[in-house]
Amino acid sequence: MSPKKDISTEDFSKMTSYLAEKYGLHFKPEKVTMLESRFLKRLNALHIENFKQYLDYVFSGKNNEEYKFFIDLVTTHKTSFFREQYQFDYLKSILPDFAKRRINIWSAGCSTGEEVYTLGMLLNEEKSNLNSLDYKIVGTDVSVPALKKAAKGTYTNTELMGVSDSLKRKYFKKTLVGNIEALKFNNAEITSKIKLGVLNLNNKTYNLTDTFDFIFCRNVIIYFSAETQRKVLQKLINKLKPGGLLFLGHSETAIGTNLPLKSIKPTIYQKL
């Protein structure tokens, strides 16, 4: 008989209460099956018989590496290159208004890096039209494994579906991941302008020295409670320059929040 590896009501409550308090993540009871399927591979890899033992192992204080896996498994990393193309089209159209000084961009919830490299390619392509264009891209996420993949900049052909063949040829080189053909981002100028780091958006303050012209926080706050969403949006706006733009995901909104923003286009807001 196989060991019982489903999550008890008590363990689900303890885990989700912790995740809500520390990270602002909100899990409804119907998400228990999804979480069970995500954790199963870790229980099997560690030869742990049940979820309670796994939680004890994670929170024993001796397993920092496993804690990183735990956080990676409870966060969602669905992303892609040039996702929500209309947002990048709009960004491209207004770049001349911002190009008189260095442009600072923050990808808040950058996941495995597709967003930061999309921004890097877009800006680099515009340098021929805007000779003075200079920029810095900060990418943050709560998941260390996701950030490690972002730092490597290596993607399969499936993950690169949103990238045109011409951009692939220009910005990537062929490599292997095991026996699988892949492409690695290969532009030293762009990577020199990208800085990646761990940041929990539920922290009281954000340890970022810069303020930003553009903040992309897409498909992140959707996983927060309404109150946490409001607090996170306020902290994001505090890091946005007057006149700067906030880009949210297609299922997210800042309308009705009484924050100093005006809607420019769906999911695109400007700080007043």
Ligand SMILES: C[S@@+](CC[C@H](N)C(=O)[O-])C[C@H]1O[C@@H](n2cnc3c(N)ncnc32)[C@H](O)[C@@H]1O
Given for the second form:
Amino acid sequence: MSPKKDISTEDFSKMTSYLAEKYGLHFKPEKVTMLESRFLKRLNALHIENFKQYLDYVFSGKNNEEYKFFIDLVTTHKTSFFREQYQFDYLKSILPDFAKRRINIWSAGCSTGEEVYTLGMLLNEEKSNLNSLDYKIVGTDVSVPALKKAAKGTYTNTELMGVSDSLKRKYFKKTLVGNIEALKFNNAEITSKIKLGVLNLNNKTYNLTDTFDFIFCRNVIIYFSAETQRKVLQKLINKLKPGGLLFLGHSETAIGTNLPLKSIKPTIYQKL
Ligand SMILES: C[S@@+](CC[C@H](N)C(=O)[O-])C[C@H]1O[C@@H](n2cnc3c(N)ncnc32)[C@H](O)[C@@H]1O
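Could you give the coordinates for the form predicted together with this ligand, as opposed to the form predicted alone above?
Once more the chain from above appears, this time first in line as the rest of the complex follows.
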């Protein structure tokens, strides 16, 4: 028997209140169809009859592995290498001003790792121009499956659109995913400078010892309410060094928040 895909109004409201409170995620009622289609596959795979039973299953035990899949399904992971190229061009142009000491970068909401490896390749390429360039890249997300993919660093050709052939040849090696040809990130020096971990941006405080020169938090706060967006931006600013830069997604803004930021280019802000 195939599972019933409908999410009742009561379950939708229960689930979205939980996600708003814990992760800051804000779902409009019209998102129910999208969620239903995302959950349908999972219900099928688990032979669970309806969404209510699935919710009970997810919340039945503290260390329930299913919880990780649940969070993965309610989050959107769309990303790509060199997304918003103009931001990386700008970063490259101002690197000399920051390269006197180690550069700390945080990709907050790094999804499956494309942003993190883009930054790694960019900084490594600049090493020949900037003698003593050293850097560290922290990538965090709430989705454990996304972080696992990031740690693997294996991408299909479609996922690698945006990476030039010369960068592919230099930084990736051929591998197979099942019987599909793919490429695996293959630069040990860059990988050693990347640290990945789980972090919920809606937490009261962020358990990170570093402060950062650059924070990329792109296409993440778009899923939060205006109030949560402001709170998250404030906490990101607290982790930014004075003069450091915050990069947001193309449809996100910090304008009108009254936070100590100067807008220097569309979607790029400097901490005052
Ligand atoms: C659309 S992706 C953006 C990926 C990448 N930053 C980019 O712009 O290409 C959004 C990511 O934010 C993560 N996310 C959503 N809510 C979050 C939260 N409360 N804390 C941390 N990450 C979150 C999702 O799991 C997802 O991987």
